[in-house]
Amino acid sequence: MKQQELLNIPPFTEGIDRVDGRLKVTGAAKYAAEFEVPGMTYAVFANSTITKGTIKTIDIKAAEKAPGVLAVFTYLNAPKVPGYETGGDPSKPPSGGGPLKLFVDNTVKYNGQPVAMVIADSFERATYAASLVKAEYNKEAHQTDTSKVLDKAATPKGSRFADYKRGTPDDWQSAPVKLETEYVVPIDVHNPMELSAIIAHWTADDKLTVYDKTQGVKSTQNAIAQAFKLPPDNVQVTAKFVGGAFGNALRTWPHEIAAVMAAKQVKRPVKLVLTREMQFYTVGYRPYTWQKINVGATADGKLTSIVHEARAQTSSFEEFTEGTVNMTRFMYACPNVGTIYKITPVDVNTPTWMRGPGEATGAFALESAIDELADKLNMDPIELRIRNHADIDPQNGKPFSTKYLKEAYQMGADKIGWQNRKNKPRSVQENGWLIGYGMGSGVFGAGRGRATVKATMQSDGTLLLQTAVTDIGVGTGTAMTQIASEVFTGIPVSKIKFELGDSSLPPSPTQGGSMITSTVGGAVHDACIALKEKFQQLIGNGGTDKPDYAQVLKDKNLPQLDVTITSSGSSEMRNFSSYSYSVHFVQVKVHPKTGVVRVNKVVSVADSGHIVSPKTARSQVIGGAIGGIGMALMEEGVIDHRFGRYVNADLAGYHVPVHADIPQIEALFVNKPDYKVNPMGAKGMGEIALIGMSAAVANAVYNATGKRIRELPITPDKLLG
């Protein structure tokens, strides 16, 4: 009998094709950087090189009169930005664009830091003068490695923060076998395909058209209305397409609001496009992280105890914070539990969520030290795991909405081939290289958020979706489109037409979290459902359950039919604990000469629900995965502490794995729908798809070589060294 037949899991079809793949590969897909508005003006920085103090003098003369330079900002001559005007105090967030505010005062917060911005009729020109814009500075002391301050770590502000501690955590200390481990996860920036860029439009004194890269035109608009103090309904922003983000536009950057000043300065349209070093200094980046975990555990495998710390870094004029220690309080069956989370400012711009926020910094240490727990008991990864099993939540006591996780378990080991491991490491060459299996595991909250969608039957049969979500790649428009059509069983794919990106269109949530199929799909689906309730009442008892919709309309002699449906989470969501899980195997292969690691064979297991859309589905587990294997391997962003500046700020430097690096990737997906969540039986993927795979690896590589490291990047000189 076939995995799938005993896992009875429900027919698995290929989905829909991508509903934007034609214009995206057309090139008619259209970018924020892409519209064209009359009268076009162009904006480029000139940027701190020191990384603390205060601008002693900043002449921008030659700048000015650069050829086609229109304007040249800095603190001293920058309109004021009305919700920026917060009484002076540097350490209240504005109402708009995030706490730290450009163009208002001397101070450098960090290197890199805009200091000028230069507005001219081409791009070409604008670059140009923003080289002729000359600062001296008064230099302090700066300090930007996060490893030498870790002791002026502190818990953020907030409840939510506090220490947590379940039993007695410090029982680990006389547990039969005990480990003590630390672990380091660097700076790893966004790095999108397409750069972050915006063009500001004022088309009267209070009314914007704004173009933006960003993942949710609702929150931008909403940000950008309250730091210009204007209705939000003036504020059109739109994002129709998004080049990959993966955390980068979850907010309203400081570079957003000075464009839309800077527009209404100079009365013509302003579009500004960060330069790839510019996305290192200016639009977030993964937290540097340091943790440690201390484990206790009986002889045959039972944890007794875990205590897991972790101090990140984050600005030296704003808290970033996320969810780094959560995953360890609940995903093992564990009476003891202790977490503590800490943060410590530097000198650099503030963090931003990535992809998997802390989630995947935090599984790195947890999967990588229940890996080592194993090795030290002689026992199988997975068999310590399944003894472990959490069969409800340890955290609250509610029951899982649905758990799949040893199936996922047994489906991955299945494919990976995992009866070939060894549980010594060093144990299996092949033509020279060591060979070695690693298993680590993601998990991430399944919830559903607010949502309004307006569904429309159109007189020639088309029905029209509209809300104001953005799409990052992840095939939001795909997805959408699956979920009508098996409302509307009787109306083909190409006859169902989702709008989205623009925030005149009902509101919608910023897309992130793994929220959006849960969330907006529910509300697709509500609406979906609406309307054809609404159509069964202009026909009468007598209608069929798929009628022919177009003539219905011609027959009431209705130009259209629509509905406008919000919807959410139920309240029996709050009875139960809902995630997603994730389990990642892989294979590689290690040269003992050069330390070179090779990804041989990666085998991804999603338990996310019924899988709605399957071809985007199996391309967000690949996506992930890929992340991942750049986490474990390549990625670093490297700062020279002397100078506080970045060294390997472009893709030449910042290493991404590319198809060399790659093998082919297996998607294996449970496929259980959990209705709980949703009326689709749907949970988010796009996080666990990235969550516990550089463990993953990291445990392959140890179990190759028999070394083991506890700091990403795993690079040859960590491996020879």
Contents of the next structure:
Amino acid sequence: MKQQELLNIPPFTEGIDRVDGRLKVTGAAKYAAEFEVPGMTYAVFANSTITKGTIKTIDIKAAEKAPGVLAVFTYLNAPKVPGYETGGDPSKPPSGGGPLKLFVDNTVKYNGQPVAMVIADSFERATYAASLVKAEYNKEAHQTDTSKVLDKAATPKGSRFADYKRGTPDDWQSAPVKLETEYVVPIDVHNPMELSAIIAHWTADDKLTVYDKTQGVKSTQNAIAQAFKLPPDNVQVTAKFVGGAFGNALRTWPHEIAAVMAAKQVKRPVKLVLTREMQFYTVGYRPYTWQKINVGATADGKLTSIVHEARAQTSSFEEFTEGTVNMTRFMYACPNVGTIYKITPVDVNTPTWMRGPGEATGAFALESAIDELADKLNMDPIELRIRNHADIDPQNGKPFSTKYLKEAYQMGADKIGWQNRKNKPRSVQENGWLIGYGMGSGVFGAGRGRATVKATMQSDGTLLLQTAVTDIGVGTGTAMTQIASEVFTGIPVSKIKFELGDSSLPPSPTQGGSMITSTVGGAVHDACIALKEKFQQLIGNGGTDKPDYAQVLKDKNLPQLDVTITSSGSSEMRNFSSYSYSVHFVQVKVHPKTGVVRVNKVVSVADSGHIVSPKTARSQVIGGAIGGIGMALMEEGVIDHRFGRYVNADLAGYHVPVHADIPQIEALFVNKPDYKVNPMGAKGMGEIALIGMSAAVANAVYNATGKRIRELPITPDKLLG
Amino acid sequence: MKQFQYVRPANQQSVLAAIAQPGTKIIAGGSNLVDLMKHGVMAPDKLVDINKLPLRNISGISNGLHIGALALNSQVAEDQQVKTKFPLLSQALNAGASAQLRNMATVGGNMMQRTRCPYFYDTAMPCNKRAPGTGCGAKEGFNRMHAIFGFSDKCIAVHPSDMCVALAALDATVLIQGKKGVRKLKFTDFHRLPGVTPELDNNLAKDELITGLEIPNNNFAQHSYYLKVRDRASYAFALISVAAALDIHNGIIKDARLAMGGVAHKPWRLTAAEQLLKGKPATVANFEQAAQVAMQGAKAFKDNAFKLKMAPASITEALTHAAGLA
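Having looked at the form predicted on its own, could you now put up the form predicted together with the partner chain?
Complete assembly follows, chain above in first position.
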């Protein structure tokens, strides 16, 4: 492959329509639970109502006798999952730990943990029978309140989470201007529209087909193959469409293994769809995290030292970690930086990554603190950021592959009308509402992983691209089609087909961490280039650059022509630091008497390289902004710690924004390429669309009211008095 | 959910006969009852669907307006007579639930809806309203949404309706059909305070049917306002809501009606504040004074102390809007 060809993809100015849009709006797109398999049965869990202890007795007689019931599984009768025998013992204190294993013993590790599983011939009958399961428990004292055990937090293993120190960070105490603040991000629960669901269908004694809500068909395939000691190829996993996931389908959860186990035992396909309530107890959440930030600066606004500490919850049986404090190490040019990250186990289910994962939590603290410092210095917060702009990566001294953060500040400031912002809070009032502006920035690593793509030119001139990636709703198929159409100019988009979501296709990573456009897009690009070259060789010298491919195949008497290419990032990337950046600008109004906050306008700017698919990129940014508004103003999973149970485990009690909460959102793109990351010059934007948004809202609320809210969400009660 | 029988009688007489049997429950829109059945909070043996009854009309009567019990929330909210004569009711209805729910829910069903206290909904938690004698989970628990007036040791839940707050302010009357005939009940007497029997939400007997409402004519249409303070802009229950109605002549308040939602086990009519406002100039200072009077006797719990500030601020705000001073 010629290097020149890798670098010649121009900016994508015209966006194509979402390739699966018609399927989605007509309801033809099939999600995991919508597949029908003959002889289907339905699984429903009965769940623990205590938080910690052991099952004393469990009575399943009535459930077994209920109409339509095929089986009721508990720890007493559930068949052993072969892979569970060799795994770590979850009853031992965690040293990393492992996922919960269902129905292996009588211990209860958190409230809502499944203690029985009913299989019946209809969902309704299974639900009813599950309500007849009666368990008695030996209760033990529990702790679900992370804020009460922050002092027990410890540093997790692994270099990524070790205490970080550059220079003498404790100098902040003697700085001319200093800041010492604490922030809290509560439990946030993903709550995608599609509930977690799996259909497990054993087609032979050692073979099964699985329709699963997953962000990675290959990882689910491997997890199930390991649990049941099967060759991976014997497990076929399908996830053609995913109705939003945000991280809660990144890993294989205990309920998925249980469904496969049950299907084997009852010898019929089993469908398991979690209820909304069970989503809270089963498939992870953004962990409660307490943070402390200490900043020292000079009187003219140069940062001299930052110490950022985070303490977050995990479960009693498994360590969950995320990069909460990591962005503080390189976001600003500051000579003395320290970060500390600790986790503390409580009696809950294990947290997991939620969009923007740790960085979204960390950015709330860091970008609020920078705003607080600007306020202290009576300086424009953008000016403060520009004065501390990191021209090279202060963590390792490497140059950035590209960085257009200053341009992004300017674009957003111009669009929102930042000049109308008053530095003094509570200065602007309109129609009885206080008006405020705020901004916050976000950053997330931009890399490129390994993926394999098969590109096939079919006899009718249709280009078929195949890889086992999933599309969790972001528009992967659309972006890949766009990339292929840029390489194969002359082939209309309607003749390019991107096939995904099937574990039997060439391997691709799990969709997460803002990596897919770069990783799979890079492989699509390389496969298309290779296929074009194969055609050129076939045609020989003198052929046109845009041949009639169908005609060439016909002339050469070939049914099709294909290539399978595995590719990943270049080694040159190691010499650079590569990140995507975002800057969010928000105008809010706050009612001075009732404390109600309304977001009037949002401008989000992404510096994420070339924009491959303008239409779906815009949707990504809008979705991230909405998620950020939810995180800032309303989302909180509330547990009654006396019982260890959620008191708002439904969409009436757990608030996500509704249409009426969402104002005009403008998505702007710097749209300058970073060819070091991949040949499209594109970088990820899924995470940065949310990272920094909650701080932007909080900073705007401060600018409007003069009240600094350091514990999310910013509900009206916190702004009264 | 537990299996149940379902009947859909053709006339009122058959409905009354059906609901007289134990284990029965009336269903109209079902927007709350079906949820409660799915959660195992309510488990009737038989549902009596009343949708065949001719109770959907909204019609003028000599001294006001009659609204049938089966009139849909959306139908009432958009009714021209309601919007003209009782805009407060239209505003309150549109502040409640979502468009989809308002298209399904009926006026009678809205009155009969149950509290959204999470302890009431979760059968693994204590709740005296759902299971008398098990205790009140909210009193020492998560009580951000709970009552500041009229609660008891047994129950601190609030009634979730917006519509009912407006109807309490508008002096509505409930028409109730029993075996022995029709009786009329002041709307403000329909719902109960929890006392020692929190399992009872209202004073409707098991064998009675709400057939409709009457709202008397008034002079408040020019100066009324429904304010709902909530955690998001739509589809959220009230932290505090206020129905404010004023009759103002030459800047003087001739008459006033005030009721609050989100503060008690029933729509909370504020008669002392109304009395204070009568004859006074319509000024923000007087509204603030009325709000202080309205708050007498309020008492908060661990998580809802903010309501002691938010409620008077909301009363003042609603009155200010009603008076056209905002």
